[in-house]
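Have a look below at one chain only, the form predicted on its own, in structure tokens format.
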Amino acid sequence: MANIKFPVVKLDNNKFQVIVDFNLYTKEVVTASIYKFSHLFYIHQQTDADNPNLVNVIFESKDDNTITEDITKQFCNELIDQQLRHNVNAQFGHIRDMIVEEAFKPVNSK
């Protein structure tokens, strides 16, 4: 299993840091997944210096809750779901759009 790219985690008492990289997610969706925990985080971003194509992404607890591993996890699965949905809709989101537009023609009568 040599060259698997990931999220790096790294963790703290009350914080964590994710490096996510570029290659593998979009802004959007990186955007999207820190959303979904902005109810228990303060988040922030920042590109690495060194590389753009990573940003660090850093959140700390709300109510200084010990962060544990299972956190890290589910936002590297959020990363994945995020991707997916976006993917997803880069492919068929024209067909939604074209079921909602015939949802909503006006009906004609006679």
The other form holds:
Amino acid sequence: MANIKFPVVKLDNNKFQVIVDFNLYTKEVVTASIYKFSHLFYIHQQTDADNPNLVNVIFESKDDNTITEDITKQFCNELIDQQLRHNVNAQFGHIRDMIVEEAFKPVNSK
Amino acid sequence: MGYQLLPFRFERFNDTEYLLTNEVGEYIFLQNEDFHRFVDGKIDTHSDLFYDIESKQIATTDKVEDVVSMLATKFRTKKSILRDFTSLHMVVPTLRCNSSCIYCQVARKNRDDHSADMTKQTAKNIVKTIFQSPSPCIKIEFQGGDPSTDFEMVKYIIEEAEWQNLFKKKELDFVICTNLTLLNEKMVKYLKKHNCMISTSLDGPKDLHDTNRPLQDKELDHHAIFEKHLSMIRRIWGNNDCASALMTTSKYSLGRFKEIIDEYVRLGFNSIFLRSLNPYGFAKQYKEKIAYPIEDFIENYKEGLDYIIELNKKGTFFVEGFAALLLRRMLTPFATGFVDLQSPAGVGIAGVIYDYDGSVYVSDEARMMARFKNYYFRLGNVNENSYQEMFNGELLHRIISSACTECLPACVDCVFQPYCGADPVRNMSEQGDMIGFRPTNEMCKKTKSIIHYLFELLHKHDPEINRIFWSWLN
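Compare with the form predicted on its own: the form predicted together with its partner chain:
Let us now look at the entire complex, which starts with that chain.
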């Protein structure tokens, strides 16, 4: 069985860190995913000192919200969904613009 | 890939399925595995599954330009509320009221306090402003206080509007929002003659209605007078459709939705709009006493909706208004005129309110905020500003450009976006800016939960539930 490096790390002081690989997820996707958790936790992003393609996303407790490994796993799932949205949007985003442009085009009544 | 993906949004609906919706509200559920095959371009274009997806215009094997044309027509229809500009014009002839509702949102005045009565000059300027709206349909809705406390001003505005309309020839409607208790036969006959419909408030059975909406004169029995006057109004009009009612949920209403619905049925109403408390006025000031977590409302709403569905199954035609509105958006290509849930938001461009002093606010909630010294959403004053200054000014442009769910954070990707709307006034009131923060936004939580529940019900494919839902749309 292959040795999989798990991206979630428990830190001191009730903090968790998720290592995100920019080869898999874009910056916009990481930000959109963080947004959905920012009411529950303080979230910091730091580019990995040794590898600029990795960003460490650190979850810190806020308002007595307990951070568990499950939360960080939910974050990982959110990254997947957001990246998928990003990918499909790249395929049809221009069509969405065409629909809106066509819909609001002035109508020639003659 | 043998097909082109068309714009859609998605969300994990449950453990085994994704929900996909497109720009015009078409939807489809896909098993997890099918969804991933679909976005990877691996669905057989001759399979039944692909035909289903294609019929919803979520992917196509046709020329994209042709599909764009069809989707654009549907999108234009869905957004047709934008075409005519402001049609709902709410007018506050006075702040006087004989009620003392526990959640009053407008800082009412006592019946003998005339300090917040509209003058005839202001009323004249309001009507003049209203008729500058390009909309071919104008609805003037009297709000308060209770407008029946200054019925002479209501009559003045109705007659002034009818006079103006002799030249403008628009479709003109009137509605008066009143607790009914001050209406007499002469007033009702006048309202009938001028086709002014009546909108009232009913919070439930006697004890609950009187708790939420007591009259200032404690000797009077609000609910008994309400019931007596409702009968009188229906007798004069000759039908039950002349008066509709709205309910507001206070803390005291929780756990009692079945009783509230039964009371509506008993009094001959065939619909109810299960409405949560809005965070304005006393409702905000005395939050601890009368408000509740939005999750409690959502649970009560679901129980109430289930009960209404059961009533319909037993043969009583009865509609839940919010569900009917959302179902119309989910199941039909048509637009719905509900000002509070539009994108761009309907504030100012679909509905507007004129206060007793001539001040113009983008919505009733904006006026409520002004009572508590927040004038952010005041467009101007009919006695000082032109129509163009107010309705084509920098403020309204700024508000509307901040109120499109198509580009608001989190809304932009939300699978329920085609059915939802933006509310910059509420965002400002609750969260301090017009954009708001969706993860903690109560309006968002409520609307998403209710849409999700409606999808759960539709997904049961229960022919009886589907029949009931469709009967609400006709």
